[in-house]
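Take a look at this single chain in structure tokens; it is the form predicted alone.
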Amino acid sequence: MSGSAPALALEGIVAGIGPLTILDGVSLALSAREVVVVLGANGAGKTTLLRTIAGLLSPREGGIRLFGVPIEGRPAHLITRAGIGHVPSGRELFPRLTVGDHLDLAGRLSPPARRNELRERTLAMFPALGERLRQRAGTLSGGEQQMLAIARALMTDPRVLLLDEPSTGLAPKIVLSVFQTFPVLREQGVSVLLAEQSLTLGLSAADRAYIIDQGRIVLSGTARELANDHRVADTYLGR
């Protein structure tokens, strides 16, 4: 591992669900202890993008490197076991499970040593999990799935983190607490790869970020160059 190399680099991917071509060539990277953005309409390929790097999907063409070590093509688990974490869109819990059994099952990914540290670390971020342990999670609210979905990436100890359109259907005062984990997560060391579809929300939390528009990068650049770019709202959002 170089101590130089991109907390996550994508390089020339093509990825897609059986004969469709969704990622067409993608390339970014995303450096330690940073926050980045994919932006898009609806399917421009946002969630197929995270998809493929946390091994849901194998791409045809391209690499992809943690830290600098090739991990395309592996399985989703080891990918994870190497320091993956994805947050998927629409949070995917198992209903009957308990919020304590999310978290233990999650932690079964991470060094022993690590789990009761982890298990600690996740419940100060969220403390509504904590008064939680025995509910099942089908019963939650929106908002509390939601930090659910990542407390359980966050168990598996990870240095990069996929976020999939975490804002999507919960209340403002919900988004922001989710939101403001990131400062959070950065001074322990996690780098963010968060897609959204909104401009205001996704440019508001992240350091740089990426345009993809039909599954191609189309624009990149820092938050605040891309705030006021018209195009990203004019082209590529549709706004």
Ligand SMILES: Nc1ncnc2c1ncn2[C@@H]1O[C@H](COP(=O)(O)OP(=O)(O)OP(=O)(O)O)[C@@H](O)[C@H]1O
Contents of the next structure:
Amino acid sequence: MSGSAPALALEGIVAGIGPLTILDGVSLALSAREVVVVLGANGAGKTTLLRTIAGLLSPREGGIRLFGVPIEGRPAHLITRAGIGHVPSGRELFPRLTVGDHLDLAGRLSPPARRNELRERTLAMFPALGERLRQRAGTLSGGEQQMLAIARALMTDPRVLLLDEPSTGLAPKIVLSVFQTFPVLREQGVSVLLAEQSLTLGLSAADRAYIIDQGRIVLSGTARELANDHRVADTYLGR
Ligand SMILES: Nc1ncnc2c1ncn2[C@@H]1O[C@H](COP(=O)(O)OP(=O)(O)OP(=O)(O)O)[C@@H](O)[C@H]1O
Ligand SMILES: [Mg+2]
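Please could you give me the other form, the form predicted together with the named molecule, since above is the form predicted alone?
Let's see the whole complex now, leading with the same chain.
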């Protein structure tokens, strides 16, 4: 493992479902403690990208390195163990299981000696969940469910957290409270890769951004650069 390697680096990732190519040579990199957003319209390939990094889909070509260590092609649970947390699109909680059950299940992927510490750290980030440990996930508000999906991923002690459109279905104020966890994660040494459809929302939350269109990265830069780049809106709205 190299000290100067990026937290996460993708090189020429090609992936798809059956004969269908969805990601067509995606390269990107994420530094330690960086918040990076992948912006793209509906169907651009954001979810496929995060699922491929998380090991739920195997790339047909290309490499994925976590702090310099190749992880592409490994099964998802080993990628989780290696340090990648995935907060899936639509949250994918178990409605009848409690908040505490979700944290316990995810904690099983971490070393037993660390579980209590992880749980304390996670609940310190989301005090509202601590008050609802015995509540079933299906009865939580949308914002609380998103917090739980993030908390569950944090129970595996990730160094890189993948967040797939956590803003979906949430009121702007609640989205803000979800995005306010990013600086806290950064302080804890976690890098964030966020997938988002909304330009303004995504650019407001990130240091840097990549724009994905039809499975290819078409633009990248700092959030500030892209906020002032007319090509961004053209890419998005021109079709
Ligand atoms: N299981 C699947 N079978 C066939 N095609 C799929 C499948 N999953 C995704 N696709 C196709 O791959 C492309 C990328 O989809 P993906 O879900 O990655 O996009 P996305 O950027 O996450 O979109 P959204 O913003 O709607 O979540 C789309 O054209 C989609 O129709
Ligand atoms: Mg998606």
